[in-house]
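One chain comes next, on its own, written out as structure tokens in the form predicted on its own.
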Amino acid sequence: MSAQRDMKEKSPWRTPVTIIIITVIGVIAIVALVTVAVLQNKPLSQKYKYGIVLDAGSSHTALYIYEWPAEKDNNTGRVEQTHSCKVQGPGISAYASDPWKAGESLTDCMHEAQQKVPRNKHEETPLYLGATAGMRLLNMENSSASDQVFQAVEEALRQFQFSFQGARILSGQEEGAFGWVTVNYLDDRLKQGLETTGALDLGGASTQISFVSSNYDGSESPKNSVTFRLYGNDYNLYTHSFLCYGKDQALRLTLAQQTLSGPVIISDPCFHKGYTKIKNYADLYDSPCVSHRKPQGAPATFNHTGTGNFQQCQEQIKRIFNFTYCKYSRCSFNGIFQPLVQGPFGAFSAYYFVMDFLNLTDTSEPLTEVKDKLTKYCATLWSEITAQHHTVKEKYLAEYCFAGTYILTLLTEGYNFTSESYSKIKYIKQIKGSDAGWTLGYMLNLTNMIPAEAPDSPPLPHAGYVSIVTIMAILLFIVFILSIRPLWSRCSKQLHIV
């Protein structure tokens, strides 16, 4: 008995000292793996870039600030637009005889994007401005004005510590198919590979139309034909620009054809009945779609009145269009090219806000209903209209009876919209809070040209993460059984004396 005593006070396992250094090597243990847990998997802080895209277009400028994660996803960042800002003014092209006030114009929008794009960010952001139909007009008309307006807006934009990237004049197949390319990103159909949207996009000077096509492969009329690869997939669009078929250069050709013989009186079945406006011939042809029409001894001036006829109306407008010649399969107007319209579209910028002024956004109507509704709105008197809206400016007022009327022509017989396809028309102005347009789509493609940052990564390499857990759990299961050991010997005791 008393040898089992000296034994039991000689165990190492029983003294003090080796109780608290099993303690003390089992709390650091479990310290240390709760420690590099918490490291491990703390929330990772985010990088961001920022970009800027200034779009200058026929009747004013916009600037619309981006934002996306420096990780890419398939080499095209994730863009969100996160700021937009209306320039007060016409677009640039209106200060042809005043280019320095080009540059002026711009700088309150951009005095916004300095406060809402990180300070730290500002040596680093891209800046760009792309110039649309309203340029692309005035350089035809006067190349040396056109170099004078973007010479003044660059001295403008260098000002300001963005990376300044320059402006330039965008195709109109660079329009159309960076508008497509929105449309699609911002409703996912990229990135998930699903049938994508065509688009529709009507401005003050041109109108463009984009769609896939599964009947066109670009071989029969290869300069209507873009080709992008977004997100791993490849994409075959087709897409066309009509230069001078844009709302406001539409009108000028509809009031040119009225306007051959150069007579006193207009009466226009395009303007509402009652309303009565003395117009200049200068101001009229003051265009390159039109200046070449311009009647020999007209006089100075002649009165516009209206009639509001929609059926008239139409045929007017039908007559700007030509559809007499064709060399392909099949043609839009005027001779170009277009496979048959396919899937569902996104119409957006004057398409929505003339249709969504009209009350016609709602594309499950019957196209014909859609027609006697305008037909009705056009038949209005100018007074009651007036009365009405009497917030809208007058210019803007009298136009939509026209507007309205040049959309649904230019779809259903320009660009062959059907009542079955016209229904998958959906007017747009925003997707996901980002203003539908090309901007974006130009934003989106130039993020494949910016490297990616080194994203921030986790303390430790995932096989590291894993072995210091694995040694520390075996580590803690080696202390815990040796902090049990004097059990197994009282248990053993209590064996033998039975």
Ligand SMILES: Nc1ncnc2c1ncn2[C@@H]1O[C@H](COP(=O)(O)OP(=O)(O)O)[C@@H](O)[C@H]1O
The other form holds:
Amino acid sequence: MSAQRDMKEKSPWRTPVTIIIITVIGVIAIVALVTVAVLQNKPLSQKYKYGIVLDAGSSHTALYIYEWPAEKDNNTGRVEQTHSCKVQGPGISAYASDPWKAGESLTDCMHEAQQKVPRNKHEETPLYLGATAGMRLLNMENSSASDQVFQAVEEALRQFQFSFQGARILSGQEEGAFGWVTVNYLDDRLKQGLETTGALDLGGASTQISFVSSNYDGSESPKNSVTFRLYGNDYNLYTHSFLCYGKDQALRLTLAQQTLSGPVIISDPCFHKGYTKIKNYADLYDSPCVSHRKPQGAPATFNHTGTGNFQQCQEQIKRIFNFTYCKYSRCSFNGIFQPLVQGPFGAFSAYYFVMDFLNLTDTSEPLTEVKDKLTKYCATLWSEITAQHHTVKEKYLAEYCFAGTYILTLLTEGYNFTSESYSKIKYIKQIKGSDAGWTLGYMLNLTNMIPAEAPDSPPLPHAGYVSIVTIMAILLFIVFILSIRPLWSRCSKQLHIV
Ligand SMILES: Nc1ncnc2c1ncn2[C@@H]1O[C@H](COP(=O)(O)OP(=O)(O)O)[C@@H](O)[C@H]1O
Ligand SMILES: [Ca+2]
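Give me the form predicted together with the named molecule now, not the form predicted on its own.
Now the full complex is given, and it begins with the chain already shown.
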């Protein structure tokens, strides 16, 4: 009996010290388990990645910086524009005779980008330059000049520490499709598989229309069709880019058809009464959109004089669209296939600038009222317009009557928007702080940021994991306490005996 008791007393499991150690280790193990389990599912301290896109448009270049959390696929992992910089001076295509200046023009905005992106991220930050219709036209007109502009621009961009990924001309299809991706990504329509929003982009040299139509499978005109698989959903997008139908080239087209006979004075209903300016024929026809129409033996200059008449302006503008031929079931204009417009649309870039200036962004207003307001605006004397808006650039100011009329004509006559479908257009500049335009969609595509398949969403949100682990830890603790209770009571008895 005493030998047995001796053995019991010597067993390491039965000494009070051992029991205390086991208890402490047990508690530490449970606390560690809880901590590890909770931390493993908690987002680590936020680290960001950056991307830079330069939009080399026909009228100017703009730089955009985008930022997103470094970890992939968490639900807040959205890309946002954190900064934009407008390059001083004209678009890069205007530097055809001085290519190195095109490169130099970008340096101020690039220095700004160096300040905005954290120093230690420069090397890993991709930098893209995409050029649109201005460079498309220069390339058509003089491809060696366009190559030289690209060389100069690339050389300038390589001077920076960023990871330069190249400069290239986007096709009209890409420009339209990436604008659509941007709008729908920012509106959170892609991840959730919601009805998408069409995109209307009005530039200076080209204009794009892109939308998903339920009764269009892409077979009738494959060159107008782009298919995507994004977050597990298939999209069949209709898109078209009209070169020469951006607002600056459309103005040339409209003016050029009024100068066919080479008159010295052009009375233009799209400009305000009282506006008069001597302009060069050579400048007007200095674009492949109109160069073939230059009248023979025209004088060097013409007197551009406004008459301010919306109705007549609209008649002039209609004449730049060709509605006479269409080999498809239906066309917009110039023989280009287009299904009937469908669903909501976002209209950005010059659509927004012009309609915002004219106070016509409210599309719940009936179209007839919009036209009435524009009629009044166009009929306002030039002297009154300049007096009311002395801070606005004169070139823009002179052209708002034309631009507003062009927008309404393009939408209603060109794309066949009706009073009803017009009310589903929203004129937008930004969505949730990021500019509407092709740049974000372009970067998302090149960095593979939008997966084809829906990411496996975690079965529980973070809070769910924390609750489950806490409950399990409490249960474990209770079981642990219950299991060591007999040891403790034996231990206290021993202490009593001692
Ligand atoms: N504040 C403004 N008011 C009116 N038009 C503007 C304003 N800012 C920019 N624009 C116009 O927006 C258009 C932008 O086109 P841009 O992107 O440079 O050309 P593209 O996309 O055809 O290459 C140009 O016609 C430019 O004049
Ligand atoms: Ca543009």
